[in-house]
Structure formats: C-alpha cells, structure tokens
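This document opens with one chain alone, in structure tokens, the form predicted on its own.
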Amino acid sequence: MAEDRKYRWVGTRPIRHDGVDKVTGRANYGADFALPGMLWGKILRSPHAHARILRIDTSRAEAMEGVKAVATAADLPEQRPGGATDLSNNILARDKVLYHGHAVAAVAAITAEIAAQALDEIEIEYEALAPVLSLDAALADDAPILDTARRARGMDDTGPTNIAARVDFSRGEPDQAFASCDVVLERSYETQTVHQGYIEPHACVADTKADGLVEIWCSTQGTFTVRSLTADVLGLDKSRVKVTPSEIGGGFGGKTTVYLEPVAALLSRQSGRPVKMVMSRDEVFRATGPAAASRIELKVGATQQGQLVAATARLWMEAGAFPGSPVQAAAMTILAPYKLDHLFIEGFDVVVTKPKVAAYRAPGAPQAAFAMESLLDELAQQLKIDPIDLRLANAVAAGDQLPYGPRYKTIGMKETLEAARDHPHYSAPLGENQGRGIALGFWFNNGLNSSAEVYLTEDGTAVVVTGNPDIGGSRASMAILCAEELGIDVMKVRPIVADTETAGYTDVTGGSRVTFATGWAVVNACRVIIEDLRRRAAQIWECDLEQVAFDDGRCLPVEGSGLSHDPLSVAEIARKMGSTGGPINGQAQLSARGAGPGFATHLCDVEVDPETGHVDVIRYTAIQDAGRAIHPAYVEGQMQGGAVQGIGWALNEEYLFDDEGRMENASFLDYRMPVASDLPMIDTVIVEVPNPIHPYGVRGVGETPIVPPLAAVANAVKHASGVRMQSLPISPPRLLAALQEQAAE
C-alpha cells in the first residue's frame, strides 16, 4: 500500500547519473562498439513487395577477397511448430518475400564497403507477386493470400484468408440499448502507417567463440528478450547467449524485438570473428516494425442529457507481413474510459504486404482513442454539452468493470478532467481560423518480471543493479527510490543496467513498466538491506533485533526499548560489515501485478490556413496521473515527448508506397515528423492519485501521453475550420481537399 509520508528524495529533480557521459559524448550507443578483427555485416533485402523465391545462387559472393561470410535462410534452423516460424522468415526470408525491403541474404567482409559489393554479386531469381497493400486490398474476395496454410485464430476455419486472428468483448445487449437512444453515432475512422521515429538506427556486435557461446552487444529495450529471440532463431538454449546493451538513442517499442542480432551472429559463426551490423536510414524505415495502419467502425448511442447508453466497434489493423497487429490492445482500451452497460468489440488482425509492425508507444490506443475521442467530441457538440462535461458524467471510477473485465482501483481519470477544466488553456480566447480540441486518453499499464540486486560499499554508498535499458530516465528514478528507502543521498546511489549474465532476468523496458515494477523490486532490495543493517546494529549493541529501528538512513533504539545507545548511519554499518557478517547485499524479484491504468487529458489549440490546408499547432496542454511522479521532469519528459510523436502522427506521418508496394518516403527528409520549429512549448500538468498497490503510488507514465494528441488535433481542427477529418494525418493537401469539398456543397 502507497504510504501517505513525506519524502525526502521522491519528487525531486536530481541531475541524471548518466548525464555527464552523455553530454560529453562519452556514452556508447550501438554504433560505437568495437571489437578487434570486427568484420562488418550488410542484408540483402528484397526489390520486391510479394514475391516468391525461386533460387539464390550466394557463389560469387562467397569467392570475393575480402568476404568471410554469407548466410540466407537455409542456415537457418527449421523452426518446430508453434516455435519462432514467423520471426526468423522476417530476419531472413525462406521461401516468399513479403515486404519490399524484407531480409534475404547476408554478407560480412573485412570492410563495409566489400560487404556491399558482395551484395551485388548474390543472385536472386523471384516470381513476383501482387502486393496487398491497405485493409480493403487485403480483405477482398480475391485478395491474394499471403500464407495459405494459415488459418484465423478466433474464428471458424473459412480456409485461407488474410485475417489472422479475431477477438471480441461484450457485455449486455447493444442493439437493444440503442433503439432506448435519443441520438446515435455512427462513424468510421482510418489512420495509416507511421514509424517511431527514433533517432538512432538499429545496431550490434555479434562474437560466437569457439565453443558456441554467442556474446551481443546492441540498442535494445530488452536485453533478455534479444537473449530469447536469438537463441529462438538460432537453436540454441538461452544460456548460450549473452547480451549487453548500450545506450539507446530512442526506442519507443520499436526497439522490443530483433533484426540484425540472430543474422550477426550467425555470420560470426561462420566466420569466427565477431561482426558488426549497423541499418542506414532507409533499411530502418523499410525493414523494422512500424505502428499499425487501422480502420475503427464505431457506434454510440447516449441519452439528450449525454448519457452513454451504448457502444459498439469493429477494428481492423494491420499486422504487416506476420500476424501480430495490437488490436487487442486497440479493443481493450477503446471504451475502457467511459460507463457503459452495453457494448459490443470486435477486432480483426490482417496481414498485409509491409514490414511486421512493432510497439509504439501504448500499442493500438492511439488509434482506438482517435476515434471514440473524436465521435465524444460530435457528440457534446451535437447535445450542446462542454466537452469535459460530457466525459465526466459518464467517466469510469473505482470499483467499475472494464470492457474486458477486471474492475478498476483507485484511478485518476476525473481528476484529470478536473485540472484540463480549471486549466487558464480552457477558457484563453481563440482567434480566427483557430480551434480547440480536448480528448482523453487511457492505458493499461504492465508489471510483468523484475529483478534488483542493491549492494553497499564499504562506505556506505549504494550500486544498484538492474536488467532494464533506461529509455526515460529509469536510472534517476532507481536510485531516488533507492536514495529514499536507505535515507542516503540520492548521488551516493550509482544505478546500473547490466547484462543478461550479471542482472536477474528482468522483462523487456516497455509497457511503462519499469519505474512501477523495477523500482519496486529495488524497493523490496532495499528492504531486504534495511533488515541485515537492524541486524548487525543489534550486534553491535549486543541487544535484541526488536530493540532497534531503522529511519532515515539510520538505526537507532526503538523507543521505550531501555537502550541509549548514539544511532548508527548506513554508512557507519557499512564500515563494521566485516566484522559483522561480511558484504550487505540485498536482492529482490518480483512478477509486479496492479500496475495502475493511467488517464491524460490533453488539450490542443490549432490555427488553420484556409487557403492551404496547413495547421500550427499553437497551444497545447498535457494533463496526466502519474501516481506519484519520483522524477517529475522525467514525468514531464514523457508528457511532452508523447504529445509530440501524437502531433505528428496526426498532421503529417506516413508510410507512401507506390503500386507496386515500395515506400517512397524512407527518409527524414521526405517522413515529415515534426521538429522544434513546428511547435509551441507543451505545457504539463502533473496529477497525482497514488496507486495504492505500490509501495510509492507509482503508474507507469510512459504511453498514456501518446494516446490522446491524435483526437486532440482533429477535434482542435473541427473547431477551427469546420471540417471533420476522420482520416489522419491532416496534412495541407488532404485538409484543403476537404476545406474545397465543404465550400463547394
């Protein structure tokens, strides 16, 4: 349970341990690492989007000076049924190619630059195919089937489609309910294919010594998960892989998986030297995990006075080349803000002819809440109803049913609401041509696997040890929760993120799981140090461990104990530990449940050029719970940095492809994602409802703040022009289309 205490670390803004490293350039990211007799590795990727290979002739390649390796799929173990089939036919393709970029042969050559000429030497033979490139070309009747054994999960056996899987969620009866409605919605909302964006491209070394043991060191998010994936892929038992991870320049769940890490390693085993793989720009965009492109069909029926009596939803999105889209996710959170009796959720996972999506930040919500916000949003407008009035009176609290069942603890989601209202964004006056949107956003939050190990020096400072990559400031807020419970100062802590054979196995930093469940096993660690120092205290006073107590940093007599002896700091202890039982360690692990859902409301003024269709966003506001915020610029970090990748996912990002499946953007130059220039500073709001599972209050803080900023700006963008855009992104050519549209009826 949250303690309600004062605190003398948590909520304060140390300066980042890893700060000086990095600003000097002193930190090494994937890029950087080296080994001695490192050959460099370069893929072959495949000119077409759907294509069937016929022959690979790797010949000539392998007689060029200078190449020590090269692989394709056939080196590749065959993959056991329900194994990892569909990740190693992504890292290398078998028997089709389905994406334009997808991974068909490797080389690794003592340069870069003999690697790449390698490439042109591998011949290829295909029998192209017609790609499938949006839902409607995937689901149509005579769509071409991507893989023809395979068979939608969820459904009944209607022979090869390109559907996936289904999942649904109901409850109560919808199709009554809404005959019961004095008004009723009915929508349909699209949104396309857009990237991360993460600065930084994928990168690793990959050594296989001599007795198998495959070393990596690369920019991950989960170092244990590149050691599962990679043994997966490559046959081996997990203990035969260790990973170490660099910093990361930006990851965003795109870093979640792997590419390049089972394909290096296997040209370091057939080279016997350590191999080096870095992705261009282009191969990133075309060949890693982008977010999903979706289609929502939604329904809502409410009373005159705003009372939602029902929902329902149909989702589609696209999984890419394998099976995986997030829309469970997509269905889980779509009406999971709002009281409602009856509702209906159906979702469909489709496969098309582009890259295998990956995570992006709250996987599937921001879509879902694109739509249900932007429908929300007519609908107040319709009844004549505030907004935020609207979302309140049929807002969820604790002790309310998700659509998918679990009920909700303590949650912040009015409270939100709450400060957007009273917020002096709310009620600013608007100029011409300028709008205002406000949309709420939810997500889940996990726990999943932790595991800490604290120990002391014999100073009495801390090292903390942990398995998860720090993507947004998870050192800082591990060693404040450390700095906390030992009473030490907060840069007497020195945070660690060690490797797969040094960390207890830690589940992947993602799913805004890391401050909530990492920090809580360095928490319990802690604890487990607070014991032994009660224990060594009472040995040094030759006295029961009941008589002592420990508070801030400090063992001292439990008063009325009849003992009156000076209190004994950490450090003090720290100095006696061999002479009172050697090192103080402490370890922990956990598998962390009742992470805390976490709500945002955002609000988002736009100013619209009707004369060309583009927007500037001119205002904007991020309101979240964040439980208990232990490091609030790092909160606020995540606030802003959510509300930007939403700005642009709305107004701009996307994936173009010409007919025959090639993406016709793959750079920064022509993938438009906003920069400095195109924004306003984003204003934060910090909420706090503690979540009373954890020992400090926290939720996870780092996908909620994603969620709402596409319903934001296509609801600010309403209200300054007039025109609903139920297609994203609102970039200048499509919002003129429908500014011209609109003049023309």
Partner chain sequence: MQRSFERPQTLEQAIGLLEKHGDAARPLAGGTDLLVQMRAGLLRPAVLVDLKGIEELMSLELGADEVVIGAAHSTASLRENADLVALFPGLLEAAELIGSEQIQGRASLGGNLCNGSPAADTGPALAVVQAVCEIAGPNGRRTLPVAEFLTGPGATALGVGEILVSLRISRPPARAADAYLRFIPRTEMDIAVVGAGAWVRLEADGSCAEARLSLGAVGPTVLPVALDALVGGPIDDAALATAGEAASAAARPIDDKRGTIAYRRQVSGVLARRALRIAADRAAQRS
Given for the second form:
Amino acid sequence: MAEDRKYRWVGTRPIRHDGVDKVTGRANYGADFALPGMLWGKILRSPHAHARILRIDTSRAEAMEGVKAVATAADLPEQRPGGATDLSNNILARDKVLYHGHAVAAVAAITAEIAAQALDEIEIEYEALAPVLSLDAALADDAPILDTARRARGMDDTGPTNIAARVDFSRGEPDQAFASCDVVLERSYETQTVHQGYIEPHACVADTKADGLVEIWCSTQGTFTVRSLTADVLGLDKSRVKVTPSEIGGGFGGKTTVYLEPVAALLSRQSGRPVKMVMSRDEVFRATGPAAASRIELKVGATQQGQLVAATARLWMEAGAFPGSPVQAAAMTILAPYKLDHLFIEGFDVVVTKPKVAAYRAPGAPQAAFAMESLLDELAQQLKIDPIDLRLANAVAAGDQLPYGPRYKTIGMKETLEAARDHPHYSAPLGENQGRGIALGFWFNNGLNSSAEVYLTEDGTAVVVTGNPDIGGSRASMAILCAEELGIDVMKVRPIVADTETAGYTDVTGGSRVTFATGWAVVNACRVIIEDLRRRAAQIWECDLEQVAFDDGRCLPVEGSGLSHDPLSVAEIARKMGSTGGPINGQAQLSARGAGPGFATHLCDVEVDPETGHVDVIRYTAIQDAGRAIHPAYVEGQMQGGAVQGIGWALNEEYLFDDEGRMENASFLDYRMPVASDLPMIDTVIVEVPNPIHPYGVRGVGETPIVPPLAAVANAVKHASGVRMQSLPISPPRLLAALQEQAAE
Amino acid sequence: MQRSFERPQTLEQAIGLLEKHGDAARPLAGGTDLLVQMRAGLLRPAVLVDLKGIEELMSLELGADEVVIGAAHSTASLRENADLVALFPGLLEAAELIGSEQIQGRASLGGNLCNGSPAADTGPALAVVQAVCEIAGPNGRRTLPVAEFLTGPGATALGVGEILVSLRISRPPARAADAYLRFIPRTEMDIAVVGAGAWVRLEADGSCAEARLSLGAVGPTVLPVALDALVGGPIDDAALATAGEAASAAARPIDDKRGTIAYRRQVSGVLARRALRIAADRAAQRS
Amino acid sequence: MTAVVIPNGLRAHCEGCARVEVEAVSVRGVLAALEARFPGFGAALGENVAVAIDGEVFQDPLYEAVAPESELHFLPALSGGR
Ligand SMILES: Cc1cc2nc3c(=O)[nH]c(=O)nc-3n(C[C@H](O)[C@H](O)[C@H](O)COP(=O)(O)OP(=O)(O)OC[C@H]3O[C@@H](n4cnc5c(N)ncnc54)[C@H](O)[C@@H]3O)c2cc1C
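The form predicted together with its partner chain, contrasted with the form predicted on its own above:
Complete assembly follows, chain above in first position.
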C-alpha cells in the first residue's frame, strides 16, 4: 500500500549519478566499445522493397584480403514452428526481401573500409516483385501477398492475405444505440510511418569464444531481451550468452529488439575474432523499427447534453514486413478513457513492404488518441460544450470497466482534466491566427519482472544493482528509493546497471515500468536489509527482534520496550558487519502487478501562417498523473520529451517512399524531427494521485506523454485556421492545400 | 587511393596543387559540404587542398567604397562584425541561416557558392547586392557577378585550378537596403524550400527607385525576378502583390521530397512580398 | 462458479457463447474446463494468452488463482506493446 508519510528524498531533485560522466563526454555509448583484434562488420542491404532471392554468391568477397567472415541466412539455424522465424528472417533475409534496406548478407573485415568494399563484391540475383507501400495497396483484392503461407489470426480462413491478425472488443448494442443519439459523428483519420529518432544508432561488439560462449556489449533497452533473442536466433542456451549494456543514447521502444547482435556473434564465430558493428543513420531509418502508419474509422454518438452513448472504431495498422503492429493496443486504448455502454472495436494487423515496426512509446495509443481526441473536439464544438467539460462529463473513474474487460482502480484522469481547466494557460488570450487545442491521453503502463540487489558497504553507504539500462534517469530514482528506505544520503548510494550475469533476470526498460517495478524490487531489497539491521541491533543490544524499530536510517528501541540504548545508525551497524553475521546484502525479485494506468491532458497553442501553412507551436502545457514523482525533474523530462516527439509526429515527421519503395528521406535533414528552436519551453504540471498498490504510489510516466500531442496540435490548428486536419502530418504544403480548399468552398 | 591533405600558405601554391592533381583534388574551406559528401561516398578526392592557410581568403575588409569578404572566412565571424551586419543585414541574415551555431563556425560564403546548391542561402542574398566573385587561377585573375558564377545545380563557372578568392560588394547607396527570407518547415537545420533575397533603393519621397529580387531553391540556380513595374511608385500592398505574382510566375521549381511545384510557387510569391517589405522598411530608415 | 467472458473472435469455438461459467481454482483449471466442454478451444486460444481477473491483467497467468465469484476476460496476447 502507498504510505502517506513525509519523505526526505522522494520528490527531491538530486543531480543524476551518471550526470558528470555524461556532461564531460566520458560516458561510453554503444559505439565506444573496442576489443583487441576486433574486426568491423557491415551489412549488405536489399536494393528492392520486395523481391525473391534467387542466388547469393559470396565467393569474391570471401577471397578478398582482409575479409575474415561472410554470413548469410544460410548460416543461421532453421527455426522450429512458433520460434524466432520472423526475427531471424528480419536480421538476415532467407528467401525473400521484404523492404528496401532489408539485410541479406554480412561481412567482417580488418577495417570498416574493406568490409564496405567487400559488400560490393557479393553478388545477389533477385526476382523483383511489386512493392506494397500502403494499407490500401496491401488490402486491395489483387495485392501482391508478402507471405502466401500466412493466414490471418482471429479470422475465418481468408486464404492468402496481407492481414496478419484481427482483434475485436465489444459491449452492448452500438448499432441500435446510435439510433437514439442526438448527434453521430463518423470520421476517418490517418497517420504516417514515423521513427523514434533516437540520437544514438544501434551499435554492438560481439565476441564468440572457442567454446561457443557469446559475449555482447551493446546499446539496448533490454540486456536480457538481447540475450534471449540472440540465443533464439543462434539456437543457443540462454546461459551461453552474456550481454553487457553501454550507456544508451535514446531508444523510446526502438531498442527492445535485436538487429545487429546475432549477426555480429555469427561473424565472430566464423572469424574467431570480436566483431564490431555500428549502423549509420541511413541504416537506422531504412532498417530499424519505425512506428506504424494507421487508418482509423471512428463513429461516436452522443446526446445533445454531451453524454457519450455509443462508439465503433475500425483500425488498420501497418506492421511492416512481419506481423506485429500495435493495433491491439490501439484498439484497447482508443475508447478506454470514456464511459460508453455500447461499443465495438475491430483492429487489423497488416503487413506491407516497409521495415518491421518496433515499439515506440505507448505503441498504438498516439494514433488511436489522434482519432478519438480529434473527434471529441469536433463534437464539443458542434454541441457548444467546453472540450474539457465534455471529457469530464464522460470520464471513467474507479470501478468503470475497460473495453477489454478489467475495471479501473484509483486513477487520475479527472484530476489531470481539472488541472488543465484551472491552469492559467487554458484561459490565456489568443491573437490572430492563433488557436488552442486540448487532448487527453491514456496508457496502460506495465509491471513485468524485475530483480534488484542492494549491497551495503562497510561504511554504511550502498550499491544498488539492477539490470535495467538507464534511459531516462532511472538510476537517480533507484538511488532515491534506496536512500529513502535506508535513511542514508542519496549521493552515498551508487546505482549501477549490471550485465546479465551480475543482475538477476529483469525485463526490458520499457512499458514505463522501471521506476514502478524495478524501483519496487529495490524497495523490497532494502527492506530485507532493514530486517537484517534490526536483527543485528537486537544481537548487539541482547534483546528481542520485536524490541527493535527502524526509522530514518537508525535502529532504535521500540517505544515502551523499556530499553534505553542510543540509536544505531546504518553506518554504525555496517562497521560491525563482520562481528554480527557477515556482509549485509539485500535481494528481491518480483513480477510487478497493478501498474496503474497513466492519464495526461495537454494544452497546445499554435499560430498558423495562412500564406505558407507553417504551424508554430507557441505555448504548450503537459499535465500528467505520475502517481508519485520520485525524481520530479525526470518525470518532467519524460513529459517534455513525449510532448516534443508527439508534436513532431503531428507536424512534419513522415517516411517518404518513392514508387519502388525506397525511403527518400533517410536522414535527419529531410526526416524532420523538431529541433530545439522550433519549440517553446514545454511547461509541465505533475498531478499526484498515488497508485494504491505501490509502496511509494508510483505510476509509470514514460509513455503517456506521447499520446495526447497529435490531437492537441491538430485541434489547435483547427481553432487557429478553421481547417480540421484528419491526416497527419500537418506539414506546411498539406495545410496550405487544405486552407486553399477551405477558401475555395 | 592515396589520400593527402595539403595546407598551402599562398594562392600560387594552392592553384599549383589544384592544377597538378586536376579532378583528383578538391579545395577545402569549412568542409561542411565537402566532408559530408565524402562521408556519404559521393566524392573521394585523393588530395584535399585546405584554403584556410591563405590570408586573402580569410580576410575581411570594409573599404570606403567596397567591402571585400574572403571566400573562406567563417560565417560565424562575419556575424560578429557589427559594421558588416549594419551594411548588409540581408546578406548576414542569409549567412546566419546556414546550419547551426557549430556549422557556422566552419561554413564560408565561398563554400556555400562553390558547392553550387540551387538551395544555398547566400546565393540570392549575394545576387541582390550585386556581389562580384574574384577568381584566381592558372591564367591569373578575373571577376564575375555572382549570378554568372552560379551556372546550374552543383556547377559553377570555375575552371580547372581556379579558386574563388573573395566576394566584393559595393557599399549601399543612400536609402537602400537588403533583406533575405527563406522558408523551411522547421526553424533551423533544414534546406530552403524557397529562399528570397530582396534589395530596395528609395527616392527621397519614399517611392521606389530600384528593386531587385532573387529566388533560391526554385530553379536550377539563383533566379532573378524583374521588378521594373515597381519603379517610380510607392512600395505598398498593391506593388508588393504585383511583385509576389511576378515571383510566383518566375519560379521554376521541381517536385521533390522538400516541396511540390505548386507549393513552392505559392511560397515564392509570399516570401518575395515579405522580403521586399522588410528591405523597403530598412531602406526608409536609412533616409 | 467462475465467469469467463469470451471475446468475439473465439466465440465460434464455444458454440457462440459470450459468457461461460466454469468450476476452477486457477487459470489452468479454467482452460482445462473450457477445453473439456469445447474441444479445440485451447488450440484456438493459442499459446501466449493474457487474461484479466477481476480487473487485474496477467500476461503470464497459467497458475493465477481464480475465486468462485471471479470474472475472467481473455485478452489477445499483446504484441508490439512494449
Ligand atoms: C548540418 C548542416 C546544415 C546546413 N545548413 C545549411 C543551410 O541552412 N543553408 C545553406 O545554404 N547551406 C547549409 N549547409 C551547407 C554548408 O554548410 C554551406 O553550404 C557552407 O556555406 C559551405 O561552406 P564550407 O566552407 O563548409 O564549404 P566546403 O564544404 O569546404 O566546400 C564546399 C564546396 O566548395 C568548394 N570550395 C570551397 N571553397 C572554395 C573556394 N574558395 N574556391 C573554390 N572552391 C571552393 C569545395 O571544394 C567543395 O566542393 C549545411 C550543412 C550542414 C552539414
């Protein structure tokens, strides 16, 4: 249970423990690692978006001086049914290439230049097939089929299809309920393929020893995931693979899978030397996980007073080359924040000849919220109801059922809406060509498996060991939780991120779970230590364990116990560790349940240039329920980062493909993420509705903030210009065209 | 292929190196175009001839009649010269748009021109102030107006062994000023969708004596737009609308990932109007 | 009896039922009971099933306890949801 007490460290803003290394440029990232005798690996990528591989001849490359290994899919074990077939085929294509940039072969050589030259010497004969570059193209009756053996999951036998799966959720009788509504809006929304845009490209070094043991150093969100997936692809026991994480320069979900690691391990096995691989930005764009393009058809019915009655949603999402778009999560979230007695949601996972999508912050939810929050804005306007009031009137609360079954416990949805309504931003005046948009976001948050070890040193300071790569300041939060529990100075705690053989099993840094779940494990590990400290105090005082209390870093006699010892601090007991039973360590592991969902409300002001279609975000406020903010600066950082990425998604980001399926803008110059000067300071308001199940009331915060901005921006553009953009991005040429169309009407 | 890096101290040495190695050699100023192209594998020069050791290319002279800007002088340090900024606010606006703070520490006007990109920001700005390119080569020196120096996408009038030494610009006469605007979807780190350089000289009564407009990124090279219709009248909304239409009509853009033909035409007119307005306001303040 | 809510996509495998009551003390028991009543149901459900029991979602639920008054929802396994 969340405890209501005064905290000494929780809620403060100590500098991050990894901060000095980072600001002085000494932190080591994926590409910084090197071993003696190391080779350089490079990947040959498909020049076609869709083709059959007829023949691969690597003999000329193998014969080159300086080339030590050449690998193709033929060097990887066949996967058993249900195994890692798609992953294996994604990292080295077997029979078909399914996107431009799909890996087909790899080379390791003594220099990167020789490796690059060797790629040119690999001969591949392709039979080019027609690319499939959109949902429409994939779903057309005569569409080229990516995998003719595949059948749609969750559908009656469809025959060969590009639909990989279908999901649905329903409640009540929406079709009948629409008839009783005063107003029914039916709209269609589209979003394009976007990339996570982490600054650090994928990089790794792999060293396969003579006995087959594999050691990997890489930048990843999940060392245990890399271990597991690499072992699966190579057909190894998981204990044969060791993964050590570097510092990580962003991931946002995109570093929760593998691209290079198994290939580097394979090249290392073949050459007997360590192999380093580093992607270029071009490769990152062409071949690593973007987020899914989507189309959503949404119908919502309401009463004149603004009571939502019924809704139906049909969602299609691009999975890329292999199944696995986040359409299910999108379907689960799209109507989740609102009370609706009648609903039907249907989602389709669709394969296309584009890179396989990967997770990107709250996968599926931004696209879904873009649709729902845009439609509600239109509904509010039509009913002449304030858009926040409309949402408040229909907001879910504890006890309400989600569209997919479970019921809400304590949540902070209304609190974020009320905070938005009461914020000075909401009533600030607007100028000419300016408009304000609001939108709400929901995300499940995740728990999953975590381990933690806490080692007390002999002077009473502490080392906290976890297996979660620190992507957003989590080490500082682990240290704060440890300091709070043990009552020691937060800067005397050293939080580290350990390799897969030092830390106990821990799931990926993702799902907004680290501070919630791994933090909880740290708390439990500290409590093991506190029990031990009490036991030692009892030993020293020659009294019963029950007579010893622990408070604020000291063991002291329980009130009324009749004992009158001076308190013993953690440091004092630590100094006596040898004479009181030996080292003082705490360990804990858990499968964390009850990750309370996150809600956020965002306010966005834009100014539209009516002559160029340029949109300038002039004010932005992100309001979010964090449960409890352990380190508020990093909660705010998550809220700001999510808002900025969502703004980019709304305004300019999109993959552009030519007719052959080649990405045309595979660089940060032409893939237009926002730069710092594009944006105002993103203001933040942390709302705290503690998660009742967590010892500190924590909810995940990392993903929710990317959910509202797409619609917040689009709604603001509508109120600034009169044009409602139902298709993203709202890039200047698209908005100008829409403005001119409006003027012509 | 043997790669070598040369840093000559005189123009003669530099020209000699370029002549000797021909196509295998490349002059290097800030390298913010060249090094990027080399890393992308588009160019593999065997010999890099760094021009930054040559004094004349690094100089900046504000003479009585004329300003001379060394071709390799970094745009960041041009910006630091308040007198230069006051003389040619438009040119400096263009220079200030190049890349970012870090890029401008290296980038030069010479590199921007010699790279020959149709979207280069300083091209239109230099054209409207009628900058003259001072060129040195195996056959001695010659000069060319910027508009003639730029000959097409990636192409300039430079012959084998020739180096752009400096840009010479006459001091503006009374009641004259320049301005530069570009359109990009973001605020920096982007390539012009349209760029517009404007220059206006006013009569004492405020009417237009002379007006020049050049567009970037909407043609194979910098596009001049004739504005004779403006001369003699006031620079008011009607005049600017006329100029905007002339700009849209003059633009010869292509469709690409950075913008469509229709969009670039439209924005050419918008920027033309806005840049002329700024130049006219500045000129009026110089009365 | 524990109530099991069947999603649309699986109803074809349990004679169209939207809600089934079974006697079980764990999710494993629920699955066994469903399979006994509707042979082939387990195969249709597939391997990586997630459930919600009384509001709480379990990604790996086989050994989770259910009470007679529990309500259990099947969720198609989350993919791409990290
Ligand atoms: C991140 C980034 C952002 C950028 N943004 C912009 C922008 O907003 N606007 C813009 O216009 N450009 C931009 N650029 C391009 C580039 O910075 C400019 O064109 C810059 O002015 C080039 O100058 P430089 O001195 O670096 O040229 P260099 O790269 O050194 O040279 C460019 C070319 O000119 C030749 N050359 C250079 N000097 C001479 C000379 N004196 N005589 C003969 N040949 C010569 C070189 O051989 C080479 O071919 C950007 C580049 C980067 C990397």
